[in-house]
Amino acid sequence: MADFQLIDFPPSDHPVEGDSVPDFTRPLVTEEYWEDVPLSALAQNAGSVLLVFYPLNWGGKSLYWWTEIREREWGSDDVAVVGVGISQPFDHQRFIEARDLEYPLYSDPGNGVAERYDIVHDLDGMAGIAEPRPAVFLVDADLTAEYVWVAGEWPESPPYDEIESALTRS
């Protein structure tokens, strides 16, 4: 059996409920194409956005998380569900196809979005490579955070029931 070592994340100044979250523009990847889409435009079109900052594509955590989100059927005409990960658009497309995901994924290879949200996580044993700390932000059309969860340690999974309750309230 593999040994898991819990890693406590340092404190962060990430946005909290009621704060404005940083806007950004990155390629938003679907199974068929990608295009640069500002978060603000996505939020205004949908009404709300659930941003899911997740670990590297193809890792066990990512596979489990997206399966759970898909099975819970998150998202509606009023709430867009999107991921934010450090993979290139081509890798996101392969991931979406292989996992049969209905959710688009923002491609952020430089991890700049996570830096702006203050949720950067340096990968253990990989010099110069960082990814977003696991986090979920539910934001309204004005980019105000209605719900926030940010992992305090690694590995930690989102509180799915709590997030589902927040989605129901939005």
The other form holds:
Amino acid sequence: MADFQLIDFPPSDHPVEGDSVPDFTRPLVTEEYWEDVPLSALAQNAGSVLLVFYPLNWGGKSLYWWTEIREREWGSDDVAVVGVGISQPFDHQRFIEARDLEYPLYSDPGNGVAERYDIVHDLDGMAGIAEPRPAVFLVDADLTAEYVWVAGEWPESPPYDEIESALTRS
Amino acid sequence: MADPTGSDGDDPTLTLYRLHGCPYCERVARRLERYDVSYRSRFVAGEHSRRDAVKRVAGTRSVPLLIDRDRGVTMPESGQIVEYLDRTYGTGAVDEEGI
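Mind giving me the form predicted in complex with the partner chain, seeing as the form predicted on its own was just shown?
All chains and molecules follow, beginning with the one already shown.
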């Protein structure tokens, strides 16, 4: 039997439910264009935001995650579902097109947003590349976290059902 | 889902559709900055065929494209846009090389 081992992430001071999450501005990429959008503006506009920190575009994880999210039809007039990944905007745009996503993706090649949320994942075996560890933050219009999931090990997939009930409550 | 980038009363009324690495677009952006005019900066893809958003608002796929919502202006072509900005937001007496 293959020796299969999950990697534990170290402890983190990421925001938890009831905390304010850090505001940030990054290019928000849609199929048609991208522009700098502060998270706070997005949250005020939509009412609440589900911020999905997801693994590298095109990898198995990102493909599965976004297929699952799309099939579950998350998002509504009251909740904007938005990804955060380290790809540059052109790549995000191609990913959105190829996966037929209705969800916009924040482009954060420097991984600075993950640093501010204390959810950095230094990818093993890829020198010079860091990404967010898998995480989901549901925030209200004032950027207060209503629901938080941060992966404790890698690779780990989101608890979709649990997130879905948080979405339904909000 | 609602328009993710939305818009409300506090938004700048100017939107510049631009391309990464397009000197004509940079020229317009620098003019806007010189006059301290706040604007939204929307980057579109390089290929004409991928610029439906621009086509929809302007009837053309060419960029730079400036939209000045309050004044009801939708304008392509950097030379024309710069002239418009000089006239509307500047002194109108800006030299062409003074970018």
